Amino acid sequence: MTSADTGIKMTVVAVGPGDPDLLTLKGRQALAAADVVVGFKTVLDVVAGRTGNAEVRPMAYRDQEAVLDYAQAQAQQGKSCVVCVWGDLNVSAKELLNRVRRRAGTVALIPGVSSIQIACARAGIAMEESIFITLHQRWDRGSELGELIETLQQGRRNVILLPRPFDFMPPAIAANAIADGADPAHPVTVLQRLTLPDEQRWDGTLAQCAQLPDAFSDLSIMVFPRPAGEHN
């Protein structure tokens, strides 16, 4: 890998939560005009048939650096290169974005529909009455759940929580939350693989969630509704 050159331009397109029909118009236009499109295979499956005549290069964790180096080399030759990522750029694509930025002086970002928006729609909650917490950033687990526990105890906000695959998933989160002082009877919804054909929903309490098998999809979101009748 060479250092980023200010003459190199690359585009990052967020493809949304999984339903190809939720790909934005601007994202479709970038893909149709691309010479090279790269991304993890599951992400590229979402944009299949929308990449025009572009060369499509799937990547995996083991070879992502090599594939991104290839895209950088193509961009250096003046070709239009698009990197596809899941969901919305500002939720869990930080590491991949940093890899792209190391290779290009100019990175155009095209956000997508976020699974957080879909989760709000499915759970029937309003974004302005909620807070979002992601566990993708690795901290001490006690402090990781501190904001969750405090918010649940205050009862003024819904919580939308993004688990961290695969070492801190819904059952473990529920068990740790109870251990840290959360009410075992607090309701929780776990949404999996939103907008995909095999989308699933589970509703129950924290105590029930803690007893579930740890066999959730890495595309999972937990929703903790505030108590009925509570207001900001």
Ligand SMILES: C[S@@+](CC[C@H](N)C(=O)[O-])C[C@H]1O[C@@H](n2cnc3c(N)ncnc32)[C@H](O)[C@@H]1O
Second form
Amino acid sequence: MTSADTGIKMTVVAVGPGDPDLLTLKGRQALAAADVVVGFKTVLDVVAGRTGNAEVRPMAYRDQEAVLDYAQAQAQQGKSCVVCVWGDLNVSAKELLNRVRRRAGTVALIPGVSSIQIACARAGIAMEESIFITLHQRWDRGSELGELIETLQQGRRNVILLPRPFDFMPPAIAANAIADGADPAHPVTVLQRLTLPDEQRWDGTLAQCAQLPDAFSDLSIMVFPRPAGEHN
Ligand SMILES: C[S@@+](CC[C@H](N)C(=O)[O-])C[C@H]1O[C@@H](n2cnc3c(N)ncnc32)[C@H](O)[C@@H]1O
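Now show me the form predicted in complex with the named molecule, since the one above was the form predicted on its own.
Up next: the whole complex, starting with the chain shown before.
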């Protein structure tokens, strides 16, 4: 890997939350014009058939550095390189974006539809009345859960939370939240595989959620609506 200030340009295309029809027109244009397209396999599946004549290189966590180095080398030779990311690129995608930024002096960003936008639509909540917490990164479990409990207790904002696959999923989060002082009767919705053909929704209380079998998709989002009342 060479340093990022070498005039190398790469493009990041955010592909949306799973339904290929939610890929933006800008994203489609960038993919159709690309020489090289890289991304995690599940992400590339969303754009299958839209990559024109590009060389498509799937990556996994273990070889992502090597695949991105390859894309960087191609970009250095003047090829048009696109890195695909899931959902939107401003939502819990920092690690991958930083890996691209370390390799290219210019990074063009083409945003996409985030799963949290879809979650808002399904749950009927407004983003500006919500806070967003992700456990999907290296995280400090105590402080992230503390923020969840505090927000639930204040009751002013909805919480949209991305669980951590697969070691801290909805039942464990609910059980921990109750143990830390959240109201067991607080409503919670778990949305799985949004926009995909097997999308699922579960509604109940924190106490009920804590009792569910731990069989959730890695594509799961928890929504904790604020109490109805004077805010609405
Ligand atoms: C690393 S984060 C990336 C989020 C992505 N950048 C976005 O904007 O949706 C991955 C997490 O997002 C959530 N997620 C992404 N797509 C989803 C979907 N279609 N349905 C439910 N949750 C989803 C899940 O919590 C998943 O573990």
